[in-house]
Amino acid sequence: MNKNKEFDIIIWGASGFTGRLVAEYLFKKYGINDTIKWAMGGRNQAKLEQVRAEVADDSVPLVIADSKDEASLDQMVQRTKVICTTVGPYAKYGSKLVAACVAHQTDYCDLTGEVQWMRRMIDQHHVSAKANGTKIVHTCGFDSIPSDMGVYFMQKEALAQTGQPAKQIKMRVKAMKGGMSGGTYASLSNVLAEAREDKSIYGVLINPYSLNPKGEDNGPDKRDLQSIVYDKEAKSWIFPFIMAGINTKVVRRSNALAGYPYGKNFRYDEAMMSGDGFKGRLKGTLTALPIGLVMSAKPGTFLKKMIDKRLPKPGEGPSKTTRESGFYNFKFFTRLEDNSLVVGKVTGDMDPGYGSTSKMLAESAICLAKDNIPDVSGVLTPSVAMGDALLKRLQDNAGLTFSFG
């Protein structure tokens, strides 16, 4: 499976602002040659050809196909050991590409961040994947790789360091610098769309096992954090966090994938930090306000269109300039099983959304294509898929740093 192909990744959306970083990094990073293959995807070739000419030359190859059109998505994924797709919302325009995927043995990674669609595919194609060797890999980007291989990290270390897991992680965020993507914010209104009109998304949403296995679908966590309260072990009042709701499922996932290596009754749960006394009650309450706005606009209102008008479209970006000087610092406190208290961090060199994220996927569909990784396959999340070979690239090229203690 996956021998003598054409190429080792195909960039799928590479003419999109979120692909063409993408592209633009593994053209820097890796140039075109024998040691990795990778070609630009999309459906409009006189798109990518101006792409390619801004980004990269050329040398590299282009692919053209149609997310609509299964059989054009059928001759691609063929023609690839991994398809490494940026085209969202992905409930809208993914659907047909997974499909395609494990159909031909094709290993696959994305960015979303929509539950419903995930758990859609997990139902969809978990078993068969699992049963032909194909690896599915979702939430390769901002969501959710901070959050799982930070886990996967400070749970490696409790042992190495301990000889005991961690019983309970929270994960702080302390500090954060980029706005919202355009893709994000997208699909973050498909979700909430597709909820009202199928009021049973609402339960996948809110039950905070709703990615585990079936049958597994329960544990000691509750709902995500949705006011503000004081953390006595942060010594910081926090309020919610806007991308807990994917990256807490997706922890929770990859312990149950991994047969349960942190605990069956391991808790995990995500927040940010606005900073002690008055002044950080004040600032928590001021920025959780436009967060709640967002999350309860319904399509059609007046809220809703003027939020539309105020944030990015699909395909829209802020300026390399803003992009280098974003920046992420999340704190994970980490309670072993003796009740002792070790306090890890994981912090990112970029904003969030398109610098760190492109360079964590791009680093994703790489592992997935050149590394020795894991024997496992099915619908997958990134720590147990690529365990300690993506820890190690994250690291060494894609600006993250890893500390316990």
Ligand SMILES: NC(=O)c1ccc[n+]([C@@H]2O[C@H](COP(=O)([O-])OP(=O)(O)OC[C@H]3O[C@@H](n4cnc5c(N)ncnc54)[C@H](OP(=O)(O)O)[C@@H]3O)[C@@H](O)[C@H]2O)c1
The other form holds:
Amino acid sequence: MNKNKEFDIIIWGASGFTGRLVAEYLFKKYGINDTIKWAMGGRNQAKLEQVRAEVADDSVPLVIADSKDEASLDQMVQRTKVICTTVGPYAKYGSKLVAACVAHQTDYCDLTGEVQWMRRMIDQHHVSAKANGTKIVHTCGFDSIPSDMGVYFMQKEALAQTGQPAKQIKMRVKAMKGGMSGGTYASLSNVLAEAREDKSIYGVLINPYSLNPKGEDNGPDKRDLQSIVYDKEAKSWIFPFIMAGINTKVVRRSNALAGYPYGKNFRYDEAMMSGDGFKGRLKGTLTALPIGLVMSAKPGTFLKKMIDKRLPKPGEGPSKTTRESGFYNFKFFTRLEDNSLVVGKVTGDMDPGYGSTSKMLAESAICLAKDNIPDVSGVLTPSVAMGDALLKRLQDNAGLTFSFG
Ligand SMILES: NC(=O)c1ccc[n+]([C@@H]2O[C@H](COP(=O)([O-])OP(=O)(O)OC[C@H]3O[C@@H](n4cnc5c(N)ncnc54)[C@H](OP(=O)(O)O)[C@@H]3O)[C@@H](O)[C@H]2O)c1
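Starting from the form predicted alone shown above, please give the structure in the form predicted in complex with the ligand.
Following is the full complex, with the preceding chain placed first.
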């Protein structure tokens, strides 16, 4: 909801690994108080001042708010059109902020991939946000913009070429290169810990339609891939993609929220490609194994302690060199209504999780604050909230490409 406010955007969590990259990107690309009025937010004044000195200058205003202090959250959200938050794990620190945004009609975007928490936010806030015109948009990073906007793009092209939406899309990760941050690892660990304590959360994680509106949580898709199999269309061995459990649910929610433009029988899945022949099978097995170990390590065990020791701590993440040499390449095997196959593509420059993610999140926040976007509200997905305006921004500014055939 865009009213006259002191700021267009507050980046809350600007002292963290990803928040700092978002602030750096905004400062370098847009300056301050020129096209957008923005501020850096966090809980610790001294830390924010230090990060501001490293990535911007003291013309950038600072806003202090702590997730434990509801009054500070209320005050912060009333000063801005859009809150752009990188304070995670979101299930630990994000719920009161979403509530404050809905109460004060402040639009919101984040980087969460915590499906169980998104389900909670939908249950608690979709109806009131829809009624009062607030846009709450989760998953504005690597999960799930390339998938959600990729399917949005492929379906637009399919419709333009054939007059009908594609009946099935298989997204295959052809290649990607990057690293992981401590915040992302903490968020993943928190999802797994919550699921171990509360079995109903496990149900949310494995139901392909668990982010759909209540009563619409069914369809033709099954659980995400759990093993290594040969994919004839991709002519490659494929194995589980760790983000599939988030992305596929977001794509299905987009379809449902938009009134099923992809059709009620639309099928979608994601996996990683490892190539053909014995080498491809071996590569898939060797890549899937360590991910399986991380996912299965129980809290308090020797294995979990060893993994925790080796992976980054909150505030840490991949180096500038790793970020700048990173990239990703997604293929979209798109089955049209007449059964013909078109292979579309989405690529991103820089590492997926941080270099590219910080640009995608920043452009989403600007899109919410400034662009002519669909008149919809509630707990939304990127494609439903921002559609063509975001597609343009991603291609013009954020280093993504989208192609069909
Ligand atoms: N979807 C994606 O593609 C994607 C990509 C990257 C990251 N992420 C997610 O983004 C989140 C952040 O990751 P990160 O690596 O940037 O984490 P991080 O470096 O640990 O940063 C976390 C931020 O949260 C702040 N914070 C912690 N507790 C707070 C509280 N009680 N009140 C206010 N602020 C508080 C920290 O402030 P201090 O500096 O004061 O400690 C810091 O600014 C994680 O949930 C991660 O999973 C998602």
